[in-house]
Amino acid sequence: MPDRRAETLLRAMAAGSIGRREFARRALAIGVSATTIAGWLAACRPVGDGLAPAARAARDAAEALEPLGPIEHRLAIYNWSDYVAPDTIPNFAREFGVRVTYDVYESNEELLAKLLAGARGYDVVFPSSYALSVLVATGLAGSLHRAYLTNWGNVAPLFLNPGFDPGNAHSVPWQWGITGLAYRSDKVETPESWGVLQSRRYAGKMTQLDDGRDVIGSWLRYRGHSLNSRDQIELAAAKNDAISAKRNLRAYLSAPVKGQLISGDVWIAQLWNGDATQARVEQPAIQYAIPREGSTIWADNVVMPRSAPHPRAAHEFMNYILRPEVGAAISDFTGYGTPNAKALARMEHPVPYPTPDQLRRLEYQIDLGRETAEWDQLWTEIKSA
């Protein structure tokens, strides 16, 4: 349950005494994690800048029809770090006579703390799936302008009209990524089901990532339930197989578990799958399993802000990483899968899409409402067993 705080400004926002951007920004200020803020916003209505969704849908689609006008001749940049292939700014800069400001950051919450403070310059963002769902229920993100996005049918329709952007009316797939099992193949064989992790023969060899929702929701499909769960005899049983797992573990540790799987010092590792893609550059010994239970799929996106201030400069961005070289250089780049399918062909370490088998055992993490705060205090209660 939200703590106090929480609770007055939730109060406070239902009463309309403060509206949902300010509400986010201040539950942002007391710690309140990004995903528990995306649920709580879209438990409340009405969304968005407090149109209906009705009201709310037409305004954008006026929106996305109005003309942009010529290119501005600066565009600034906010993305996470590491995240782009070196040349691709310069590239872009140099061909449309654009002068580009990079800044970058951490985590969603940085991200949101930044907009949702005021910050008015930047003409283009990388959220994920559940980032930009804050911003489109707080009104901050602007409407797609399909006309100037020539490219957009690069896109795979694995990543389209996707369940927290319908129609992709705010945002453009950027990069994604499964969430499964990296293993050292000279070390054990292939692992096929989340249980691996509850065993005694790699106890002290293995991790688990530093993630409450991918780690509870791994535990969940171990047990045939949805990774998105609410029911508490189902999240009651995840607990109990995560505390269960979490004396084999080494660490609850993410990105860089890299280092360890390829000095050997791990042998399994709960990681996503562009991480792995990278680790084996470097160890060839370093494959990657979707246990037969399931798991996550999920994508980051390039959004608008709602008040950029160069909007033909941030939409000529954006179609120019459609194109097949650009977008295969970027993931080339960052270890992750493209969403251009016509860049897939031309990366020189690609990460294939997801088969229909595979599909079928993916799920993507969606907003679980006021039951997130439960999720944020059981994850609390699994590090702290």
Second form
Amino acid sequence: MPDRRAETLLRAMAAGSIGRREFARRALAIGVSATTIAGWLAACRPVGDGLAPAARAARDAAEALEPLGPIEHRLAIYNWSDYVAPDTIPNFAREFGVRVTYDVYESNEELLAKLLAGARGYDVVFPSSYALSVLVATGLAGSLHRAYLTNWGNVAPLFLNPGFDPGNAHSVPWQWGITGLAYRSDKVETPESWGVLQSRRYAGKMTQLDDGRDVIGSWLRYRGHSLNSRDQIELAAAKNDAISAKRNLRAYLSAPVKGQLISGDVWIAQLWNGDATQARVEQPAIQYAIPREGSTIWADNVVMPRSAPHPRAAHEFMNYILRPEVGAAISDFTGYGTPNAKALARMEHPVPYPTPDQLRRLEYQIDLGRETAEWDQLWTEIKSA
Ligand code: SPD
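Just the form predicted on its own so far, so send over the form predicted together with spermidine.
Every component of the complex follows; first up is the chain already shown.
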């Protein structure tokens, strides 16, 4: 539920006295989370950029037909940490004569907060499915010019036309992965259940991701519920479970936990599978398990913000990463699955698509719309408990 200050802002936006971007900027300033703001924007009509869906589709189609100019000499990338092969960017820069700047983030929330606050300098960003829905709903995702993506045919059919971006109008699939438990097999037995995080046995040696969707989602699955639940009773139970596990946790920590798994300071970490694979290169005792109650399968995507200052370079970059050898090198380094069918055939360590048995236990995260605010509130309460 919005508090009084947020309500005032919502009313001001509805009355037209402030625009949607100004609304987002001010709401962020009073501490409303980016995903909540985006949920409110998406729930209001007209959405995001002030256009009705049909008008937006027409604008997007028209934009996608306008030819781009010559390639610019710069490209600004904003990506998750440890999410590209070491030679991907230098090779692109050399071949295309483009100077690349590369900033990193650790969560979808961080990415959305930056874009909603008005950052306009980035040419390509890498949201997960539900965060991409937010960028589309708020009019922040640019339309892609398929004519410049000559390697598009390499994308595996499974990753085409996803529900969060029909027709891939705004996104190129990047990597897919799973959220599970990385563990030190020389220190602990295989963690079969999310419940291991509630046991005192490994207190102080365990972490969960610094990500409300992943943490609350894991405790929803623990009780047999959907990790996209909007049910008050289920969410209250997940909060209790999360708080009871918290006393055993060393921290909420995302990709940077790799160093602590390698050093042995952490023995069990809720983590994304590719980051666990990266850690295993340095410490072979690191293994990975999907808890029996199930977990998240997700896909991240390359998106060009509508405000991208270098749209032609952004398209050349997207087309470049769709080359089989480039896609293979990226996924061989990140440890994640590639959505590029031709790249998969060239990988040294291909990540197989989950088995039917695993798929039965995996679920995609979806945009929670208006309920995002409630999830945010729960996450705040868990972190401050
Ligand atoms: N080191 C890169 C990790 C990317 C994880 N993205 C997926 C998040 C799903 N909640």
